[in-house]
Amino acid sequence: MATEAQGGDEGGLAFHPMDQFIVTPLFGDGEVGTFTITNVTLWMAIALLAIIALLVLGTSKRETVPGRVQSIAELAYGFVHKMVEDVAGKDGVKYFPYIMTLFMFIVFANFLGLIPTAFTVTSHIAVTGVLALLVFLTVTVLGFVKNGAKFLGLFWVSSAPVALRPVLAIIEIISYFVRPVSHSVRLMGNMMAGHAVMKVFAGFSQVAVIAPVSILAVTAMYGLEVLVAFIQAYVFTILTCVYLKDALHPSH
């Protein structure tokens, strides 16, 4: 929030907008350690509680006529089972779980990070940059498990005229190896921006003359923000089962 500046800067307002990312040690005010429970510990927690609560308890008595609880999950399944099949092919069905339990994840992490107070996880590299690492990791080894050298063949662009097919392969090679990163910054720009600016047009909202035009300016862009919660695990998510359709048919 915007507070009195102090020093040189009195009479002024100082915006702190990134000091919600900070991570901080959820016991005591020590450092951060390996082990250290920390805020982001908290809400990775509160994030699959809440998954477990709908996807477990919320169908654990299915009925023919599904209540608002068990309709979401239904959604949910639906939804991401479709695109699974859509990118993927019915080859890529199989790892539906997995995929599943991606999306799940993200998009209750991203919504989560909208409660006052809470914490976005996946404004951090370290979170958004081990999921895309993990995807990255097994549609490799998945890919040279389900097809041997034949994998290979996703760098070689085959329809391309035999002289360039070698620079080709190179810009190939370069953009697989690019994709956990364009993966994981996608998901952690996206969400830290938006809770930045979000937090800066608040901070505004101080200012007497100004405080009306801010509030509808924060109204607005957490309207905004919403939809970039739906939309930014729907991204990560598509992403990855067209990773899986590579992985499982690499020719060109």
Second form
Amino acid sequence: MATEAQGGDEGGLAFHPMDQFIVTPLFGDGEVGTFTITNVTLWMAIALLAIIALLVLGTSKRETVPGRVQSIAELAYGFVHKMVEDVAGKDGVKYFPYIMTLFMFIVFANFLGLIPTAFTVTSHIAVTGVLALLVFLTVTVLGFVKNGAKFLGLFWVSSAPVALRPVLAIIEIISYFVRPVSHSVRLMGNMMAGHAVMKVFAGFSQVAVIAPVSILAVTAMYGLEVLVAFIQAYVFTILTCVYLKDALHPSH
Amino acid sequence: MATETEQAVEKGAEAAGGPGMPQLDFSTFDNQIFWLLVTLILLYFVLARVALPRIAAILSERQGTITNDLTAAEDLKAKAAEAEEAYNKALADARAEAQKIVAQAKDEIKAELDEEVAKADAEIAEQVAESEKKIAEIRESAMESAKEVAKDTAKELVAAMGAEADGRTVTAAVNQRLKG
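Now show me the form predicted together with the partner chain, since the one above was the form predicted on its own.
Following is the full complex, with the preceding chain placed first.
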């Protein structure tokens, strides 16, 4: 705050770390309606096209000895497939396309968001919230469809002393319903915080004296954010697998 | 914090007066959710219908190729082992055959040799017998001659003594003496 005031004195040092998250229409300056084509639309479309370029165009030659792009596509496939198989079990593999969709979308949105001036769709709670809610609803419905009332056994810790079980059940139920919140806020918070911090550091570079430090800091943050972009996608996906496992095998 | 909020409000005519965080500007939620669902549905169908089956096919095909190659290699290895075994067997057979031939030849030569030896032995025995017969004949004739000479000598001796020698008595005496 002090810096900002001082900056004002020096001539227009302004911080707008959150402006990068504003949803704006691509064409014109009108209101953002439900079907308005906005920067959200643009960057989701770019993510979609990039994924298609990698997974569809990259594998179009169907080479037995893969080239670079096909190798990456196969790597992504193998990575998620193995994750689903290891965490959710053999019967979880049926839901692999769904999990692959989530992973590819998040990882591409995260990485594309790191391009300067890009818009990071995964830094919005509206987006991550829907992703998490979709997982939550799917998993809950799946749990009841597959196991019936036995799915409630997930909340009844049969290995605990009888007296403790009702208490644990309440805790389990609360933690179950908190899942979509933590699931979505974790991703959104990580993406938003990293980008905002980078913007703040970038803002400091307006002052010549600290510009080298701030540029160094932005570079370091950028490296960290590249890591975070992948790790958060991985965390989101592996948690989805864990929830899926709970739905398929609710016993503790 | 206050300044940030002010800024956002200042800037945020287009953010519809958001409270500092555009993420909490609920007026854009429907837009984001709409486009997110569109993207996810498109992405899901592209992945489930095209990309993932194709990659799975590529991977299983590669696995198949590798397995086939391994099997082929295994086959070739087995064939090589078989060939080696056949070669060894042929070698052993040839060796046995050679040994057999050698033994046969040895036997033949031995048989021939034995025959020759037997023939020679027989010939020698025949010759020996003949020689013995001849010797016996010679001895017989020598004995006869000796008898004749002895008779004649005895007759002459008797005559010289002055007695009339009866031929028959002299002969008998000589014979008796030669036998004795």
